[in-house]
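In the form predicted alone, a lone chain appears below as structure tokens.
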Amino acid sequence: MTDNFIPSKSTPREAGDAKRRRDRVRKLRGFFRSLSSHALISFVGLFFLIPFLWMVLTAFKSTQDVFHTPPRWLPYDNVLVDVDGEKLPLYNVQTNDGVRQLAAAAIVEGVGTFVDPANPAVQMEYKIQRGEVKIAEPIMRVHFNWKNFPDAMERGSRPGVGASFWVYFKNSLVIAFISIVGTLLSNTPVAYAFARIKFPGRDLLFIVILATMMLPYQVTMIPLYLFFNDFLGWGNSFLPLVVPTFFANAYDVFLLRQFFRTIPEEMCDAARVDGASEWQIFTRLIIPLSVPVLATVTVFTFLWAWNDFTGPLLFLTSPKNFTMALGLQDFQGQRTMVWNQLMAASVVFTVPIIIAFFFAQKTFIQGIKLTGSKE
């Protein structure tokens, strides 16, 4: 090795090739990073998507197909043929003349009575299964059984007490609507005061309000029940469920305050210079600029009111006042469980939530991003 080593200088062409190689490696690395993150998000999303799809598809299955082994994703039902004006299921039956397609007139204790649809006067009897060999196997087709929905609505009804799924649906909508109105009316002025108006002890009071978020509902459940039910006499009514929404809660106050603080103070100062009062600034400047976060609070409140089970269970005793959550629980407790109809009722329960989310999706996500982006 010599002490006078001088590194060779790369030519412009070699430098250009090296730069292109680095760019290719950078793009390839970015592609795989994006691919892995999307794959991870999709994998996590499957934990929520698969049960939802299973619920929706089971809502369209026949009772026979619900218990099919192994389970199938798509809903199947028997192929029916018209025999003397009666719809009978069609079977593939192994006979002495080979496999024939026969209609099952009756199946009793593993023995089926079959008729040929072309010659229904002649009846034949075959065992459905002999050992592990299936002698008669139903012919199935993909069929979406829409009748499960009206059957579920009818099964969940109690005509004697004026309760039905549509009554539960209406009760849930009424509670959700009043809760949204109460939440928006009570939380927005409180959040504005904490965000824009300076008064002694403001920050300490805000911390105390935030501290109430650490108090679980189970702790206040019994005192609230005694207060609303025994002291005010509001039992078996919607009042204990909707009146508290007209008093600000810590979570929505925090969410709205965070958004209000992102609106430039200079805009409010300009309005004050023009002679606007705090109320005019709040109603004519802050509220119109806060549509995204108001939509977010609306969606959160709707989801909370629609899914709430403990509150209605605590205060509502008459079936005609039940909400959808209680109606589903009541449906499960009735006689024999019919799983496809239960899934149909669950789909009806879930559809308003999906509709609300998709209608407010863009504004909802914008509100979430803005409230969490800046203090």
Partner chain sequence: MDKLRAKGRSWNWSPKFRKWGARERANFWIGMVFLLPWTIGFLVFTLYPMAASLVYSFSIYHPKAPLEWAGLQNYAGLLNDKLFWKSLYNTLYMVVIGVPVTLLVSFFCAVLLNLKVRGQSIYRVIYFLPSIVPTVASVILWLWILNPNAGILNTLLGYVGIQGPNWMSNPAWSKPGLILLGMWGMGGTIVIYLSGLQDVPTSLLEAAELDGANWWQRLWTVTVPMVSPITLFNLITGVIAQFQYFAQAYVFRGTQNLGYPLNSTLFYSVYLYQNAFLWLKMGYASAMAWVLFIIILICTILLLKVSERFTYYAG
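Can I have the other form now, the form predicted together with its partner chain, not the form predicted alone?
Coming up is the bare chain, nothing alongside it.
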């Protein structure tokens, strides 16, 4: 636009050529700029993407493939052949007649016994580790080991206790569900009182509620533990985890109050003039108008309950009551690391949240902007 004001001595034709050239340069520059943007964003994105992929891919690996060095991206497994009704792994074996594909019948202490799948009666014996390196090499193929998922879920964190990850999964769901009910029931009236009922002392109380946000949980943790565990005898039950959700918390009260305040005051006043009680205004007017923020609270309560580790760690002692978070930690604490199953259980633990995210992306983002974090 500014070009029009600059007196030009060139003929219209030259000006047109120059403009075309400028356009081409600008287009080219734009193309390279967007290309470099994409490259940069993707490169940084790898930091977020690779661990995620690594979790999912490890979940599909076989137990011996997990520790393959150097690590491979895709899950590999032995190629198996059917020999007399038995599935045996196929090997590339160096024999006197050259390299042949044979099935391993047994590999024990450096001695391998192989059979020819076409002719199972013929058995051959090889000393694998006697200076003769690479005599037999397993034939691998890319194979997604789906069985890791049921295997992981059907075992518990401690073998022989009888509680599986399915039980932990169910426990997590139950705790999350009750927490959502408690949070919605208790926080909405409190937030309504702070948002719309004018009563003396309200602002002072609101400052108190905000101040409790500052208090680190470590301060209240020990007396609450003794209160629930020793005084009420609620140890090793869900009660210490879910009962407090029925008594409101500062974050949700704050979040809901901020939303309720955006509902026009005139609507409440009009209802009051018509003789509606505060309870009627709250249940018939405010609640139906607040579905978006209630959805946010629901999603974030689910996220919080599903993710919580410290609460279950303090109160749940027997494996049949473990949540997914606690069970997974307990599983990890065992001496042998079954990484593929650990990753499979982690994927199952993560999937409900991913599903929730894709159903309620807006709610997630909104909640983060409002509360500042996921916790």
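Basically, rigid core = biggest C-alpha set you can superpose within 1.5 Å across the two forms. These figures come from a predicted structure and were not determined experimentally. Numbering follows the first chain given and starts at 1.
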Core fit, then Pro117 C-alpha moves 2 Å or more between these two forms | yes
C-alpha of Asp82 off by 2 Å or more between these two forms on rigid core = yes
Would you say Arg261 moves its Cα by 2 Å or more between these two forms, aligning on the core?
-> no
Rigid core superposed, the C-alpha shift at Phe144 between these two forms in Å | 2.4
